[in-house]
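Below, in C-alpha cells: the form predicted alone, a single chain.
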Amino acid sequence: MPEKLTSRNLLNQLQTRHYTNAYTAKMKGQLVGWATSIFPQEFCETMDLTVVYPENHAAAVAAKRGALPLLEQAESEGYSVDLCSYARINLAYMKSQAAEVPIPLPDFILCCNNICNTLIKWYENIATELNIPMILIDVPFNHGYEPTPAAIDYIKSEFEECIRQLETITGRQFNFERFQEVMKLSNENSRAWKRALDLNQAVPAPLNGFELFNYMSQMVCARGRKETGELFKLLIEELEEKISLGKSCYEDGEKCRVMWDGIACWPHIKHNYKALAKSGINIVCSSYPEAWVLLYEPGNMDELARVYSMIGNNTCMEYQADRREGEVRNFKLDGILFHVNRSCKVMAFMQYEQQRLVAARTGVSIMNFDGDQADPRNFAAAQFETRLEALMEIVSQNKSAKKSKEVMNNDPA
C-alpha cells in the first residue's frame, strides 16, 4: 500500500520540480528569468515563463549551510560585507555557479522594489555583467496609509510598459484571457495560504512557525499555479485535523505564544527551533510569510497596483504597526521576537519604532535578537538563547501579574 502523501512531501517534491524544470528549460534552449520574490508573477505566468528566484534560492543555499563560501568568494571581488547577503550569495553563485542546490543563469531578469529599493542595483549589476534585458517594475513608497491615485496610475503604466517589454522579449503576444484565469488562480491561492497562516490562531496551534518560512516558498515561486491549491488544501486538512484533536506541534505543548518578526535565520534555523522548542516558545505567526497574501479582483488593475504597492517595508509605521497589533491580540501572542537582520536595514531600522509603538499599544512582551537571513557569521547561538530564556521571564512576570490583576477585580470584598 502506497505511503499517505502529506503536505510536507508534496512541498518537497513541487519545490524539486521547480528548479529541475528550470533547468529542463535551459537545456532545450527556453528563455529562463530571474525575479525578485514579489515580482507580479500573474505577468509571467501568462506568457508561460520559467523563472526563478534569486532569494528564494540563497535561502535555500544558506538553510543547506552552502552560504560562506559564496559570501567569501563576493567578498573577495569587492562586494562590501554591508550588502544584503541574499545578493552577495547570488552575485557569487552568477560567476561560479557552485551551489548544492544549483540553478540555470537568466536571459532577462525582473525586478520590482516593493519589498527593498536596494534590489534594483543588485539586479542592474546582474544586467550589466551577464548584458540582458532588465524589466523594472517601481513602486514607490507609501508615506500614507494608502497608496496615492497617482501613485496607483503610475504602477499601472509600468505594469503596461512589462507587458509590452515581455512581448519584445518572448516575440509572443500577452493573452488577456488567459491573464485573467492566473489572476483567479493567484486569488484563490492567497486565500488558502491566508487559511493556513490564520489556522494558527488555535490554541494550542497546529504547526511550528518555521513551517510556516517552509511553506512560503511555493507561494513564493509558483502562487499562480494550480499545484500550489492542491498543497494548501492538503495542509489545511492536516491542520484542522490536529485542531480538532487538540494536537499542538511540540509534544509537550506550548507554553509561550510568539509572533517572529522579520525573515529568518536560514544558516541556523535548525538551532534556532531546536531552542525554541527546549524553551516551549511556539511562533505561531510572522510578520513575513503574509507579505504573500495578494487579494484584488481578478481584471481589477487598479487593486491589482494597490496590492504589490502594500508589501511590508513599503507600508508606513502606521499601518506596520495596526497589523502587528491586530497579530498580537487574533493569535493570541504572549510577546514578540524581533529579528534584528543585518542584511536588511531598512527592516531592522522600523523595528525599534515598531517596538515601541506595539508595546504601548497591546503591553506585550518584547525582546529582539542579532542575526541575519544567511550570512552564518552575523548570529551568536548563546546570544539567541539569552534571549529566549529573557523573554520568558519577562512573559511569566506579566502573565503573573495579570492573574492577580484579575483575582482582585473578582474579589467581591
Given for the second form:
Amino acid sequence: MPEKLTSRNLLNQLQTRHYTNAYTAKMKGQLVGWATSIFPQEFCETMDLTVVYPENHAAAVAAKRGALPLLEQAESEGYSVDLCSYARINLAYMKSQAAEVPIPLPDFILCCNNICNTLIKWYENIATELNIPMILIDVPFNHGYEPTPAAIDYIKSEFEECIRQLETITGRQFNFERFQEVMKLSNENSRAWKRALDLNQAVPAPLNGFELFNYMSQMVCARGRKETGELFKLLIEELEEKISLGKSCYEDGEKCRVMWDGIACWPHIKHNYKALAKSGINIVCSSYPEAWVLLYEPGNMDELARVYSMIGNNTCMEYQADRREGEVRNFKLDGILFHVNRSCKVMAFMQYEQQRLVAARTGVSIMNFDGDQADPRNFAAAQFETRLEALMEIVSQNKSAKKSKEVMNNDPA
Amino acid sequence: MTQLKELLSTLEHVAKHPAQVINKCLEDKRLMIGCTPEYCPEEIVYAAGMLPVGLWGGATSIRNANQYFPAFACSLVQTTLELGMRGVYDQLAGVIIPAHCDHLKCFGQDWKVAVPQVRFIPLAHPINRKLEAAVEYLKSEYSRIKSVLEEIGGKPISHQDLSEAIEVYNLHRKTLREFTLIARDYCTTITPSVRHNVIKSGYFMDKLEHTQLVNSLIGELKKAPPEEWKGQKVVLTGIMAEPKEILDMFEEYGLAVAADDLAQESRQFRTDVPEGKDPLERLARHWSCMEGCSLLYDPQKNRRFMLKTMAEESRADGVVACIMKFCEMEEFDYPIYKKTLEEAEIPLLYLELDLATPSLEQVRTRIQSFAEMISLKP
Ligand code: SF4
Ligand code: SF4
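Now that the form predicted alone has been shown, please provide the structure of the form predicted in complex with the partner chain.
Complete assembly follows, chain above in first position.
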C-alpha cells in the first residue's frame, strides 16, 4: 500500500514543481516573470503567466546555507552590506545564477511596494540591468487607519495600467471571466490558509510555528491555484486530527506560547528551532504568514485595492498594535519574540514602540533579538539563547503573578 | 566689509544659526511648519502665511531616538527625531513628513508618539508619478494638508495665495539655478561650504527675502571677472553633503563644486512648478515632472545618464557620491551609475556619511587620495 500523502510531502512536491515548471517554461521559450511576494497575483494568474518570487527564492538559498557567496558577490559589485539581504542575494544571483535551486531569469518584473519601498529600488535595478519591462503597483503608505478614497482610486487606476502593460508584454488579451475565477479561487485559498493558521489557537497548538513559514511559501507562489487549496485541505485535516487527540507538536508539551514577530532567520533556522524546542517555547503564530490572508469580495476592485494596501508593513502604528493585540488574545500568547531584522527597515523601525504598546495593552512578555532573514553574519546564537532564557523567566514570573492575582480576586474575604 | 562679503556672511550666519531666524519669526508672530526631507509642498505652507522650515537633521549624538530606531536607521531620521524629542522643534506649529522611503514611513509614525507636542502632518506621494491618476491622488493629499494648515492658521488659503506662492517659489528656483551656474566660475570665493550655506540658508528664510539676497550675490559676483581655478572640480551626488566638515576638507584638498545632484540642493530647484489653472493641481503635477532623484521611480535609471551629462557639461574632474549611511534609496542606485561613470572614465568617489557619529578621519583620507588621484589625470 502506498504511504499516505502528508501535507508536508505535498508541499515539497508543489514547491519543487513550482521551480521546475518555471525552468521548463523558460526553456520552451515562454515568458517568465519575477514578482514581489505580495504582488496582486490575480493579474498574472489570469494571464496564465509563469512567475517566480525572488524573496521566496532568496529565503530558500539562505536556508540551504548558500547565501554567503552571493552576498559577497553583491558587495563586490558595490552593493552596501546594509541593504536588504534578499535583494543582495537576488541581484547577485541575477548575474551569476549560482544557487543550488536555480530560477530562470525574468522577461518582465512585477513589483508592489505593500511590504516596503526597498523593493522598488531593487526591482529598478533588475529592470535596468536586464533591460526588461517593470510593472509597478504603488500603494501609498497608510498614515491613517485605512487607505483614503483617493488612494483607492489611484491604485485601481494602476490595476488598469497593469492589465494594459501585461497585454502589451504578452500580446494577449486579458480575460475578465477568468479573472473572476482566479479571484474566487484566491479567496478560497486565503480562507483555508487563515483556517490553518487559526487552528494553532488550540492549546496545545498542533503545529510548530516554524512549519508555518514553510507552508507560507505556497501562499506566496501559488495563491490563485487549485492545488494550493488541496494542500491546505490536507493540512487542516491533519491539524484537526491532532487537536482532537489533544496532541502538542512538542513531545513533552508546550511550556510557553509565543508569537514570532517578523521573518525567520533562514540561515539559522535549524538552530532557532532547536533552541526554542529546548526551552519548550512554541511559536504558535507569527505576524508574517498572516500577511498572505487576502480576503475580498471577488470582482470588487475597491476591496482588491484596499486589501493589497493594508498589508501590515504598510499600515500605521495603531493598526499594527490592534493586529498584534488581537493575536495575543486569540492565540492565548504568553510572549512575543521580536526579530529585530537588520535587513528590514520597515519592520524594525516601528517595532520598539509596538513592543511598548502591546505590552501595555495586554501584559504579554516581550523579548527581542538581533538577526537577519538571510545574511548569516548578522545573528549571534549566544544572544538568541540568552534572550530565550530571559523570555522564559519573565513569562514564568508573569504567570505566577497572574495566578496569585487570581487567587486574591477569588478570595471571598 | 565689501558688499559681497557682507552678503555671504549674512547667508552663512542664517545657515549656521537657524534658531535666530526662528526667534525673529516668533517675535513677528508668524507660524512655522517643519518640512522634513525630501520633498514637501512648501508652497502651501507659504500660501498660508507661515514659514516653511527645512528639517534636515543635524550633527548631534543620539540619546533618545534609540527608543524608536535601532542603530541602522539613517542619521537624517535619527537626528531629526532626536532633536524633536529634545524639544528643539517645539516652536513649530506642525511638521510635514513624507513617506519616500521605509525610514520616513516609520519616522512619521514614531514622531507622532515621540514628539506629540509638534503636530504630525503626514504625506504619502504617489510613486507611479507619470500616471494621470497619480496627479489626482497627490492633489487630494495636498488638499488635506491645505485643510490642516487652514485649521492651524485659522484662515482659509485662497487660490490666489497658492498661485502667488508658486510664483515666489519658481522665482526662487530660477535664482538658485542661476547661482549654481555662476558659482562654478568663482570657485575661490564660492568655496564648497560657502556654496552649501548659500543654498541651505534658504531653508530658514522667507523665500522672497532669500531670492533677493541670492540675486544681489549673483550681481556682486558678476562684477568681477571669472576667477581662475587651479584645483579640481567635482559633482556632488546623493542626499546631502553634510556633516559640514567634509566641505571644508574638499576645500583643503583643492576641490571645488562644479555642480550638484543633491536632494538638499539642486534636486529641489531644478524643476519648476508647471503652468496651469488649478494651483493645487500644478503642485501635484510638479512631482510628475521631476526626474533623476533616487526617490523618484526610475525603472531605466536615467539618473545615471543625467549624472554623466552633468559631469561632462560642468567639466567636472570627478563625481563624489555622498551616501548617507543606511540610505537604501541611494545605495541601490550607486552600483548602477558607478558602471556608467566608469564606462565614461569619470572618476567616482564613494563617501559614506553619518550625521550622528561621523568617522571623519576615514572620510578625510578618502577625499585626500581622491583629490590627488584626479589631479594626476591628464
Ligand atoms: S525583508 Fe523587508 S526590506 Fe527586504 S524585501 Fe522584505 S519587506 Fe522589503
Ligand atoms: S536619507 Fe535616505 S533613508 Fe534617510 S530619509 Fe532620506 S531617503 Fe530615506
